[in-house]
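First, one chain by itself in C-alpha cells, the form predicted alone.
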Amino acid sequence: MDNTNQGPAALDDLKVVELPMLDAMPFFAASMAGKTMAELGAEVIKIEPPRIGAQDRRFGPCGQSGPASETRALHLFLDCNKLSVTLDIQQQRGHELLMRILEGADVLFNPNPPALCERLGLGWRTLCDRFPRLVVVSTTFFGTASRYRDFRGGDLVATQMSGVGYETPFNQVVDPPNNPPLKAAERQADYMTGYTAAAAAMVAVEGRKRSGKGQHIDVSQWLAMVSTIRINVGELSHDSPRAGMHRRLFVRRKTNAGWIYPCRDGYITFRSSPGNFWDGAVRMLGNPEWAKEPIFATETERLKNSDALDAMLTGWFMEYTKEEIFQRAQAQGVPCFPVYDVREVAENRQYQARDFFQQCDHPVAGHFKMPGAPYRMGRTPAAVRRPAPRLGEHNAMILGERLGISRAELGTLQAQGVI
C-alpha cells in the first residue's frame, strides 16, 4: 500500500532524519517523535544498521508469516510513512553518507547518549556548527547537560524519577508497605518523550522562519515525565504543608474519595467531586436516603468521610455493568469512564466514529489496523500513506537516486557492511 497521493500533508515540506538507538538500553523516543511528523506528511528518513535494523524491529509480537523483524507489532506502528535507509554511522564512510542525508535535512532525531554522540562526531554543538539551519533535537534519559547525562536511565527510571510511579496507583493506596509504586504499561515514559521532542521541534522549525537558524532541542525523558505531574509540581511549591494533598504527596496513602471502583464486570473511574459533581452523582443513585446523612452534606464532610462514602458508592456499582454506570454519569454530567480490556478498546463505539484505528496493508504482514494520530484535524489530517519500510527499503532511492551513488558503489558498501 503507498497511498502517498492522498492529498495534501500538514508537514509534507518538511525532511527530518532519525538516528537509530547504539546504546545496548532500548528507547524508542525519537522513533515515536518521527512517527509523529511522519503521519502528518513530513519525509522521516529512519537511519537504521545493516543486517539487525533499529531496535523497534525486535520488540513486541510479531506476525504469522515473514521474518520477525518486519512483522513485529512496535516497528509495523512506530515505522509507518517512514523511509529506511541502513547506515553504519560508527565507520568512517558510513558517517560521511550521514552528513551527505544531513545538508538536506530540516530536523534530527538522536536518541543517542552524549558521550557517545560526541565520540561518533555526532555532538549537538557539531552538528549545529556544520548544519546553522538543522534543529537538533537530542532524545535522552536525563538531557545533555544534566549531572546526570551519562548515567543509563530508560522506562522503569523516568516513571521512577519523575514521581509518576510513586503515585501510582494515585489515591489508592491503602497499605503503603505491601502497595509498593507502579510502573505504568508499556514504554509510556519513551512516547511522552517523543510527543515531547515533537512539538519542541515544530516550535523550533516555526522559529526559523524568523531568525533563518536551526537551534538545538534538550529533551529529558525524566523532565518529559516530570511534566506529567505538574499538578503536583504546583501543590508541592504553592500548597500548604498542612493541606491533605500535599501531605499525600509524600506519604503516598489514600486521602479521600477513590478514582477507580470495581463494578459488576469489571471496574470504572468515578468522580463526585468537586461539589459540582456531587448533585449529578446522587441524582445518577437514585437519590438514596444515606446521601442525606451530615457526613456527606458538604464536600468537607465527604472528604473527611471518604472511606464510608467509598464503600456507599461501591455497593451500588456492584450491581450494575460498566456500561450501565458509565451512560447513567454521563447523562448526569459526572466524570466517569469504563476501564477497558484491549478488545473492548478496538471496539469502542467512539474510536469507531472517530475513525481512530487505521487500516494498513504492509506487502510481509499482510492486512491490519493499528491506532491512529491521538488528533483530528481537518484539511491536513494525520494518515497511513504507507506501511512501515523494509530495512534498507529506500537505500537506492535516498543513496543512489539522491546522492548519486552508483549501483555498483551500493553493492560495495553493502559488502563492507556500511549500508
Second form
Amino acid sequence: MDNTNQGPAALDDLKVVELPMLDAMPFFAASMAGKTMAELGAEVIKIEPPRIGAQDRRFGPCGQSGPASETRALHLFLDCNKLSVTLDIQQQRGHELLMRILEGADVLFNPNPPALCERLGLGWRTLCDRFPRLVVVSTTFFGTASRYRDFRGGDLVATQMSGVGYETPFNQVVDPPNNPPLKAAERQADYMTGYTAAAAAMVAVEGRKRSGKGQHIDVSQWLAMVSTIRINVGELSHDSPRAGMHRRLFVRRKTNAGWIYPCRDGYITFRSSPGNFWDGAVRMLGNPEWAKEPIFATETERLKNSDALDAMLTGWFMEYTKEEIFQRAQAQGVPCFPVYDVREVAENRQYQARDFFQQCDHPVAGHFKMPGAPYRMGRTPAAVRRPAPRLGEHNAMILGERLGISRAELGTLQAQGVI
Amino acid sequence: MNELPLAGVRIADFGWIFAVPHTTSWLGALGADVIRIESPKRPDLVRFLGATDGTPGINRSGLFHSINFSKRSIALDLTTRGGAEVARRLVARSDIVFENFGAGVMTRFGLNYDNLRAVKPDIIMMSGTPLGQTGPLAGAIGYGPNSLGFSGISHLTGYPGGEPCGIGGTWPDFVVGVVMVMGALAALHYRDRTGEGQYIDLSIAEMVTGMLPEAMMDFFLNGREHGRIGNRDPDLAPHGAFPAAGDDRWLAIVTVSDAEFASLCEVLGAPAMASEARFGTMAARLENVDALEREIGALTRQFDRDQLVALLRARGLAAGPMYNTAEIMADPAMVESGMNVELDHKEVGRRLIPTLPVTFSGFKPNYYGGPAIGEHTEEVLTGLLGYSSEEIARLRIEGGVL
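Moving on from the form predicted alone, please list the structure of the form predicted in complex with its partner chain.
After this comes the whole thing, all chains and molecules, with the earlier chain placed first.
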C-alpha cells in the first residue's frame, strides 16, 4: 500500500459533511467541493443513499476489476480521501442520524433543490438555527433565492445560459447554422461550482474565527459560470466598442484571434495576431521573406490581411511537428503550446517531472494513477491519504463508534433500509 | 452584522492579466486590504483593453474594472532597488502575496519566496503559471488558452469529427481565480493554527487536467483514449443544444429518463416518437443519437426559443436558452440576483460590475470600484509603510516610485 502520506495537512481540524444529490440530474459540484477539502486533510463524510450509492458511482466510465459502483472513474477520483456513510435521509430515522452527524460538523455541502430540502427538513434556515456554528453551503443550479430556484439545470444548461457556450468553440465558429454553441469536455460547470463552493466555505470558516458563528452560503451554478465571462459583462457595461467582439457569428478569420492551428502531427495553440510577440514569431518562422512584406508590417496591417497571414502560418506549421513548433516558439519567447491528446497528457515530461499524477491503491479497483491537486502547497501538500471508500465502509466507525449506536441497532437499520 | 470575514488580512498583489486580479478582488470584497503593485512603465495590458465609450486611456478599461474592484493600487518600478525595497516593506506588513508573472521573474526582482520569508517569516505566497515553477518546462510562456491545449481539454472539446477547440470566457483564467482563493485561505487557516506560512505553486495546465477525471482515469484504468463528443453525454440522450426559430437561436435540453423523454416528445408535438423502437429506451437513444438529434432539431426549429424553454421547464425538464452577454444581463433572475452591482470609478463614472457569484447570509461584501493606476501610492507609503514625504520624493526621483 502506498496510501501512507500523512504529512501535515492544512485542514485536518475541519469536519465536513457532503449530502448526495437526490435529483436524477447528474450534478457533481458538492462532490468536487468535498474533494477539494478532503485532499487538504479535512474529514469529509459523504452521505450516500443505501444500496445505489451517490451519483459518482453511477455515471461515467468504470474500471473492470470489480462492480461498477466501486470502480467508477468519478467515484475513485472525487471521493478519494472521503469517508462513506450510507443513510436514507428521506426516512425519519435517517434524518435523525444525519442531525447527530451534523452536531460535530464545521461545513455542510448540500446540492439538493431548495423545495426538496424544505420537504426533508434540510432547508438552510432550519439548519443554521439548529447548528449556529455550522457553515451551510447550498450548491444548486440557480441559487436558493432565485425565481428559477425550482428549475432544473446542470452542466450543459449552465454552460449555455452563462455565455460560455456562446463563445465555444472559441473563435472557431465557421458555419454558424451547423455549429451549435458548445460545452467544454466533461463537467466543467459542476467543477467550477464546486471550487467556488469550497472557496466560499473557507471564507466563512475564516469569518467564524472572528464572529463565532456559522452562516449560509448560496452558490448558484449559473452565476458561477457567468462569473467566468465577467470581462464581457464589463465591456458591455462600459460601452466598449469591443463588446461586439463577443459575437459568435464573428468567425475565426474575422476576429483574427485563432487559437488552434493544425500542424504536421496534430495541433498547436497559437495566437494569429501575436501583438508584441510578432518579432519573436518571425524569428521562430526563420525570418522568411514573406514576413517582411508591407501587408504584414504592422499589427493593423496584419489584422487587415489575416487571411493571407493565416495561410502563410498554416503552411509553415504543416512542415513541423507540435513538439518542434513548441520548442522553436518558446526559444523565441512566443506563447505557443502543443495540443496534447490524452496519452500525451498522461506521459508528458513536465507532469512526470512534477509527479502530477498520483498513485492510488484501491482494494477493489486496484493500482492506478489519477490527477493530483490543482496547486502544490509547500508545507501542507494535498495527498492521497486513503482511497475512495467502499459504499458504507465507515458506517461502523461513524454511526457505531462515534454516535454510539449498537451493533444490534445497526443491523435493524440496515434491515429497514435506513443504512 | 457587517463584520467582514477577512478584515485585518492584508494582500500584496503582484498579479496581472486575469487570474490573480480576479482572486484578489474576491478577497478585497470579503474585507482584506488588497494592495495591487503596478508599473506604469510596464502596465497590465488589460488596462488598455475595452476602453470605456471607445476613448482610450490607462484608467478607462471596462475589462480591467470588471476584475479589479475592491482593491488599492500603488505604482512601483520593481526593476529598481528602491521600488523592490518598498515592495519588501509592504510584504513585511502583509499576510498573503500573489503573483502570476513568468517563472523566475519574482527572483529577478529579489522578491521570490525565500527573499520574502526573510522579511516576513510566516508569509503565504502563491504563484500561478501555465506549467508550474519546477520541471523542464517551468519557464514556458503561454496564456490561459495555451494551457488548455497542454492540459488535454482542447483535445476533448469539439464537435465529433471536428478539430480541437478553445473554450469561451478566456477559460480557464477565472477558474484559476477561485481555486487560488481556496488554496490561499487553506494556507491562512493553517497559519492561524500553527504560525507557519508556505509557498503555493499553481500550474494552470495541471489544474485543468484535474478537471478531466473521466478521460484521464479511463486511460489509466483501461487504456481507453477519449475524443470529442460535442454537447453529448456518454450516459444520457438527448443531451444537446438544439436550434430554435430565427437566426442563431439555440436552447439546451437534457433528459435523464424514458419518462422525461416522453414528456419532451409531447411538448414537441410528436408523442409517438417516444415509443419508436430506435428511441424508446435510453440505450436505444444513445445508440441512435445522430438520428435522435436530427429529429429533435427539426422539431425545436419550429418553436420560439424562450417559449419552448418555458414549456419544457413547466414539465420539470432541464432546459435553458443559449444566451449572449446582453441577454444574460437582461434576464430578470440575473437582475434580481444582485451579482451585477453599480460601482463608482474616478474616470468613467458609475458602471455595472459583475461581483461574486455567491451570497453570504452573514455579511454583505464590500464592493468598490477599481483603482486608477497608482491612485493610492502616497496613502499606502505614508499611512501604512511609514515613509516620509521626503523619502517618497527621493524614491520618485530615483524612479523606484512612479
